[in-house]
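Just the one chain here, the form predicted on its own, laid out as structure tokens.
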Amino acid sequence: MYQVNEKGYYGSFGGAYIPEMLYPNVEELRLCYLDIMNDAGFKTEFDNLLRDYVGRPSPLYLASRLSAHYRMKIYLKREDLNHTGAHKINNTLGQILLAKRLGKKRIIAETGAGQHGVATATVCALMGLECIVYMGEVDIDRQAPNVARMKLLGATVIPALCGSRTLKDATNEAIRDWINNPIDTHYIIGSVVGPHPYPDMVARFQSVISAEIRAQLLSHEGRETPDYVLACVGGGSNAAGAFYHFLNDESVKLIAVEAAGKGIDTGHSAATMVLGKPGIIHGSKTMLMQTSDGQITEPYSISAGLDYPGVGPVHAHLFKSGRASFVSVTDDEALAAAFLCCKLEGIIPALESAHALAHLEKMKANETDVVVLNLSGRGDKDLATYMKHQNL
């Protein structure tokens, strides 16, 4: 019901609206990806190198002190702890296992906080791949030392300059780059956007992070499923791992939290269900920000991670289906609570994760209730925006 159909879509989200040039290159992943990915030996591979790579599990930590200050028990899936520091390796070990085994030399992305794009230069650097990371010139501001990481790493940064020069844009230099490369080249989506088969591609890879909560709760609480599963969404790669293996579950509440910038109304948001409706972008239908004559309207957050203008389409329709609930937090909200968190647990949270900490202070659950957040990410790139917002 919530997965993808044969055709591509969810409900009425999805598809593959990509140029003739491109065509080649989707269909080729189309026809293989699901027989790649549950060949037993890439399984045994990718398993092992998550295992001893990358070092999963990541901990299920249950959080004493959040939980005493909001009066519900909650638990922080630790992302963080991943070998590059977030859940974006999960992905791109995925996917640089799959282009192999498709014979491409040379590897693409796009990266908007730069954890896409250093686990990606990471993952070229173990397979011996050449590795090209479009970034916007705004994020290559303000994500110094992850452009520094991938650099390091053997990667090509080439900045995007046109646009907003954030994000969405980087993904169109990026695509650009694949038309102009379809033979050799795999291009490594680093969300669950774009066109079909990388939706459903990315949220199958990042499903062991909901796959592990299960285990880990049957150890923890006796049950494998909590009350409420939270995430932050940009593109939402993250929230759909974490959503993956409950959304047949209706007893588990999901909670995708947007980026609201500086206000739903202020017109420096990135607030998509809200303030979007369904269009078309980087090759795939879903909620998008646009004008009324189909213009893509530029989004805005304090979060690199989340400032983009539209949402992967299985979000859009478990949106639309009910089956998540979509809210939006602030920047000076999201700020708080990284403080609120460094404070109390001694955990620095990437400014992505810390949207999903401050909806905390706004739920309505029990003390009873186990709820259980993506910690997307660890916070290091975010120092310099932490120092300088620190006594808000």
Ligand SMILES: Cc1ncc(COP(=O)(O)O)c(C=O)c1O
Given for the second form:
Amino acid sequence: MYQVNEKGYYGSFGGAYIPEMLYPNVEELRLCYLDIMNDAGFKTEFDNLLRDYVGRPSPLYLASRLSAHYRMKIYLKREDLNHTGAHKINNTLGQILLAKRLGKKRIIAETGAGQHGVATATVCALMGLECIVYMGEVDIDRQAPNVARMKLLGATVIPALCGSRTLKDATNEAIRDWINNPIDTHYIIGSVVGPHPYPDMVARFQSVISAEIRAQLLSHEGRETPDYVLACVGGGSNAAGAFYHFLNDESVKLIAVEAAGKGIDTGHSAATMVLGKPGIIHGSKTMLMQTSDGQITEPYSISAGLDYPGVGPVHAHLFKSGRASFVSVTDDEALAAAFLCCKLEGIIPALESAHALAHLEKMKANETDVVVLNLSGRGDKDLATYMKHQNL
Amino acid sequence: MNRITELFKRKNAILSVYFTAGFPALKDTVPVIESLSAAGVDLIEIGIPFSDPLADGPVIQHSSELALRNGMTLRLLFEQLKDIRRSIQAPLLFMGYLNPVLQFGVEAFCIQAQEVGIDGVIIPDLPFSEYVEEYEAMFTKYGIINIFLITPQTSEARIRLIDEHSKGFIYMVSAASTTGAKAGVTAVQSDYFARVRAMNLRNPLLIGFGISDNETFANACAYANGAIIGSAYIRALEQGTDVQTSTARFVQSILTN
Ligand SMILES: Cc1ncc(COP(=O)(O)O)c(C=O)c1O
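Same protein, different state: after the form predicted on its own, show the form predicted in complex with the ligand.
All chains and molecules follow, beginning with the one already shown.
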């Protein structure tokens, strides 16, 4: 019921709104992604690399001091402990194996926070494939350590100089590159966005998160399902992965946390579900921040990974159907939650993940409720921002 | 008969020119159309500016950005065009992306387009299957022709299917690229053009993307019923002093050998 249909729609959202120039590429993917992903050899290779290279399973950690602070039982799913420091590598590893089976020689990607760019550059180095990463000029400045990492890993980083010079514009540039290189290039999209089959393919690669949560929770708590699953949403891939195997367990409350930026009504926000209307971005019909004339507006968040005017179509559907609740958290709330997590748990979270942490403050859960929060990444890349905002 | 079909019946080596509405200045939309028509352009494509033009290269991205900054909207465009058929006989096409049309309302868009005398549309991110299932009936009801693109990677079976659902002409994209790429007509491209021509499609063909001067235009005309120029004209408008002079000069440079 929450899965994509054969035309690529989740309810009324999704599809593949792409120019004819991209049709052969996207059609090739559509026709073969499931066969490749279900192939036994592919599965073995993917699982082995997830274990030996990424370091999976990532721990499900009972954060007792946070739990005591908020008076609920909080488990952190430690995607921050993955190789390269975020959940993004689950997807890039899957897609690079798929690209190799398609015979592609050249990999392109977009990146916001740089986590997806680093994760793509990493698997390209691993597989010996050329890697080009598009990144908004603004993000290149605010995520400098990740730019250096990508370069060290052998990737070419190309600045996106148009529009707001952030994630949306980097994605436009990556799509244009793909139009110009239709034969030898695979585009590794970094979230559950883009034309069908990307949202479904990326969600499947990230679904390892919730598969592990079920098994781990069973051994910790004697039950597979928590009361709540919380995740931050930019494009929505870590949330899609964390929700995936709970979608049909109606007892599990799914909470997706968007970035409110400086506040919903300030004109500086990235809370797509509150501020958006159905529209088309990057080949997908979804909730979209736009003007009444249908121009896509420029979002804002302190967190580069949440600074996106759209959202994956699966989330638009979960929002519309009410299966998940969508809430939002401001820059300041996210910063405060990040600092608290550092002090209470000795974990420096990514600014993106800090948005999910900040929602704990507003939840009305019981002391016995089991809450799983997907800690999508670590905060090393955000040190400069944290230092700037910490009153030392 | 639709003006587009009528044009292709009557003429060969058709010159079609694209420009962005509201560029260089907001009020230039109508003067640009009148100048193009006076200079002898056969078919005029009015670009509806969009914030995120995925299929366009830097030149048209830039003109779209400026047009939006000038205050161009789809609503204003219809207003600017309301008397256009008093002075212009040439077929007029809209070229733009789907999202502004969706927000305007597809039916409202068709009604207004028919009212001002628009003959057809090119919407690159409206895929073929979506068009046939969701919009074909409505476009047909209001007499708006939808122009499809084909590329060197489009399979023969798909070209046949597109031909079946096309009216007016088929837009043959010269190479796998965004608009404004340097193309010319290479050996690979002439193979592709010749291959498509040999299919004897029901619809005439116009070649676009990378057509920029009289040489590339003449080459394209050797393989198709004509060609489409966009980025090169936008550049001429950008560099010129006034719309009339730049347009007359540019069109003359394309048409004289
Ligand atoms: C650590 C982290 N979390 C979350 C996100 C947001 O992406 P998504 O919503 O696809 O999980 C990013 C994106 O860069 C990220 O780096």
